[in-house]
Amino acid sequence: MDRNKARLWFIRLMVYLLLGGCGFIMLFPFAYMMFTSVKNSTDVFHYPPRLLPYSAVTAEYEGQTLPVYEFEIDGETYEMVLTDEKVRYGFFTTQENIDVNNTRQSKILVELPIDEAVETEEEVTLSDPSTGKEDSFPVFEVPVSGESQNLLLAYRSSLDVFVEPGNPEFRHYAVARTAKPVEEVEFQLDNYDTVLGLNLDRAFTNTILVTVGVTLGQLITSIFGGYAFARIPFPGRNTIFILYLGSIMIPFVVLIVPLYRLMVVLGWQDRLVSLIVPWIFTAYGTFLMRQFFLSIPHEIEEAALLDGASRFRILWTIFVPLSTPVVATQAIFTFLYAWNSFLWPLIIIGEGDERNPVLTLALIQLSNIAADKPNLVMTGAAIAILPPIIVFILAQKYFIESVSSSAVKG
């Protein structure tokens, strides 16, 4: 029994490892791309990459503010800044420890500005025995523990110099190329302002009416459809339903051209409104509205019927009211069709349209603009994206019960 519920226990923990790391992964792009929208333009490139976003820490000095750098000099770490000035170092060995081939690579026992070094008159020319190169080499007197020692220039090179900020007399030298920067946390939300700035706040709330007014479209029209085809009978309903549904089947490309030019007819293109009104009709809301109603007993209905309520007031009443799980089913689907649609958009406002852009197209202008800066672009996706998430987080009560009832049904 023990070893069956051990057995058990693993076979679970085995499970919940599968599903947590197909959910990781599924979940990391849409994290990454989170936390590049809240990163500078520095931190994007960084590498390795980093999925939380730093910037640098700054610190003022001689009325500037510049960023802070961290060293370790004789067992203690200093943060200390960059300062405009440079130093000539020179990088010293002896004979035994000079690499001709790369004097780089030598081991360097003193390295120090190259003014407090005397240089004598000396030279020693040293050649490598494998490959026959031969070099010179000046000698200099270098001060080595309080003492003055003959040694070899193997290289010089500039070095920068940094300072303390509260002890700008406290110097060290380094290439600030390779110096460790000081970073901290945090979360760069002028981005969102800053991609808002370039017309996306405009598209947004164009995004926002065609969404919304698609959706209330598709929903009122769905509703009143399904509640006909169900519930009312009259000649040809089934015939005129089968038609209209067959609908579904016609491509969207068949109906570009007509559509169009029907738009252009009207005076509608480039105009919201062009992106409104041909959708709010919608022949898969319909039938999922008309199944629904069927499900619905007729005796509700003509008990109803019987009190004096008329056709209206038995769908608004009744009828919707029990229908909250596939309306929100419906809702969920339009939102995501309404708010994502890009092709339409293209061909009827176009890309270059500043008066009545939509996001779709106003990200890919975006991509343009900041070709060279990820997190802005990676800003305006999680403005696109956000929307669709909450909407769906506050309705997934309901469309999880639409599912449920319908599995039960079936």
Second form
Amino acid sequence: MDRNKARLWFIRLMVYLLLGGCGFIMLFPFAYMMFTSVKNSTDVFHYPPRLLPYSAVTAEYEGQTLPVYEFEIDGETYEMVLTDEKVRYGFFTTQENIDVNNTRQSKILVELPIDEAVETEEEVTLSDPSTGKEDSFPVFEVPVSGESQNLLLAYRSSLDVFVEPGNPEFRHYAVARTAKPVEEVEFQLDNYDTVLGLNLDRAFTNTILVTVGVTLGQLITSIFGGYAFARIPFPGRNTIFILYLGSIMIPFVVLIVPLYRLMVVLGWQDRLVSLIVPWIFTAYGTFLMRQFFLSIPHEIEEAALLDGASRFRILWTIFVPLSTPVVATQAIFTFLYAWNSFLWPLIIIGEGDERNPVLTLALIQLSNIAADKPNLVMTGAAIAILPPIIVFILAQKYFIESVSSSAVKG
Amino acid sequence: MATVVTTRKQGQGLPKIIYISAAWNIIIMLGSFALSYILFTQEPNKQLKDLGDNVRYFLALIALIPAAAAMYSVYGLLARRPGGRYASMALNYVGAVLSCLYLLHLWGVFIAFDDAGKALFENSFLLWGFVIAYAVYWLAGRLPEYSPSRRYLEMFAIGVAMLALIALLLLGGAVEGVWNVISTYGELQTWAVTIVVIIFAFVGYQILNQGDFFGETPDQRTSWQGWLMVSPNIIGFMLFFAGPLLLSFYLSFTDSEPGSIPDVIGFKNYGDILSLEFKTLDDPEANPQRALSFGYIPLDDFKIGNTRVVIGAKDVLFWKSLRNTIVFCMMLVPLSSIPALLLAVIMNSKIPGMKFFRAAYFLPSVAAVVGTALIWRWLYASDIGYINYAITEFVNGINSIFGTQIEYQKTQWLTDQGILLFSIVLLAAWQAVGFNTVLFLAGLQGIPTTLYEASFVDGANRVQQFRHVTLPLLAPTTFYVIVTTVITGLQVFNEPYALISSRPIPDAATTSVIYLYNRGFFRFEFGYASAVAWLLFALIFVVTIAQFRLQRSGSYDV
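Having seen the form predicted alone, could you now give me the structure of the form predicted in complex with the partner chain?
Now the complete complex, all chains and molecules, led by this one.
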């Protein structure tokens, strides 16, 4: 019994691990987008990559704002600012420790600013018999723990000077490039302002206009059409319905060239109207409405008809109020379709249109002009992606139900 | 209510409106003839001219339809036939709609969407009004039903939304817009069209009211109401679907190119696209180009025994794009449906938290492909991207555990021509898996649990249940998933276009629709592009039909 229970728990654990792992894969790109959208332009290129947005910590020193670095000296950690000073630094050692072929590989005994050592007149020439390389090294009097010692200068280098702001006497010399900067988590919300300023604001409102226009238009045409196809017997109804439904079979790619030509004839190219008016007629939506209206009992309608109500009145006062779920479903699908559509706007408006961009176009444009700023591209992506996601979270029920029903019917 | 019954004897004369309508129909007839004649003899404007003479002739023929309808309706009206009335109603209705559309065009309403966009942009702060209204409305929905505070809150929300809308209209320049419409009346044309609209509407309405005179039955009344209700769909269907479809078919047989008027060239486009040539080469080292006829470029070559076969094509890129598209679909279908099926089966076992996972998996299919493709572009980045980082860490982990020395050469997901297509498939599969999971879940929930219980009693284990109960009963859903995946896969465009930054898009990532786009909207070879589109449609059609056949003949019929 206990073994069975343990097995059950083990299976449960595995199931959740699997589901969680898949969930991680599905959601991680969005997390990446959100976190990258608030990073600064240097942090995005940090390797290994990290999710949280980090910024370099700065401190005031002698009236300047300077980046802070962290050093571990004699087991203690110090936070120091990088000054713009440089110092010539000498690396000293004995004759035996010098590697003539590559002086930087030599074993260094003492390293300190070159000015703290005293140069002597002497010079030692060393050579490697195997490679035949020969070099001469100046001899310095180097202070080593209070005493002066004669050592060879293996090589010299220019190092950055770091200072502890509270204790300016305490200095440290290192290469800034390889030093470890002190960083803190900071959300660069300015990115959103920057990106909106790159014409994404206009694209955003345009997209809202187009989406609202298409959604309202489709709802109106498909409520009328759906009602007529579901409830009004008229000669030729079935033929038209099948023809209309058959149009779903025709892929959009067949229509892009002639629709483009039609828009040119109408003078609608580069215009927002071309994103709205051709798209307010939908066979799929009409079908969806028809299916729903078919499920409404006839009795309700017949009573109203006997009372002399007109068809339009019946539709408006009886059918429309009853069809909130299907209207919501269709509205959501149309919203998504219009909000995310790309190929048609690309053809009819094109990339880089200043006046009438929609979000998907502006996003592609942004990815071109900010090709080396992934943080800005992710900000743009977030602006385009978040509204549908919010709608999805608010109206999840309708999404899942309608997708499910399409499969059962299909 | 008193009803006035007017009886009219035959021959006592028809109502005046019949004569007016008949006269108007004659005018329509003459107008249609005139339009047809104009279209037949001269080029009305440049845009139409660019489509070629055949389109013009076709439109001239179309213009004869209202002329014929008008002729018939004149006869029918005067002879008191119901058909005459219907013809007249249809004629006046369609005339009113079309002339109204033209009037809106003259008013500049369609173009004004751009100004509306600008106005919305300049007053975008008002959009918060709708957000607030929605939030309040949502809050009101939490309150108990029929409570007065709920009603007040709802009314408040509606009020806020209305106010925002009105403010948007006023600040957005609705007044200015109305003034612009009025100022279009400086032109005679606007007056003329307005009058035509009014006459159409007036005559149409009057004829509509003559139902009793023509002895209309309630059924007939219902009929025209039905037609009226589907009319927006039909008109839209004609204008934006059927018409363009015909035009596309016509263009595919022409050499439509920028700067020239298209000529019909028969099947030349189709021939050029589909031409293939198979030649054998005796010398394995020879240049394959030598073996091919003029105009053919080597597409591929392979060996059968010792002879080398060279395949040449006139349009190499078409075949490459077709191959890419088919390979894309063949990878996409298993990658997006098998994980979805497994996830659905797991999630179907009613475990807590299932709804959360379902929503999480569904999320990618909600987001714009352009946006997600850009995210993946950076996840794929070979030096700083997370995908290579994860693989590197994984390899390092393996190395440290097993003491192996595997070295991972960072994959160039987006520049390595051999991997590029696979990278696109991964993105597309990621996007589609959740959607398919929801579809499979719906299918699974339709399988009666008694079947599982019965099979359990028979001693079937989980795997056997899956194999012999789940799979067969899920066949319709599986079929639906595969068909829709293939149909969308064959039309893939957004994913490669947005994922790949280099232009032109490399051959390895050129799918059929990208090829079509390049031909049609980069080189503006509309005729050729249309032919490509129809071939693609034929392919989609054949694949769909084949799958239907497979489904029917399959043993999993339910």
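Residue numbers count along the first chain shown, from 1. Here, rigid core means the biggest group of C-alpha atoms that superpose within 1.5 Å across both forms. This is a predicted model, so every value here is computed, not measured.
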Against the rigid core, is the Cα displacement of L151 between these two forms at least 2 Å? yes
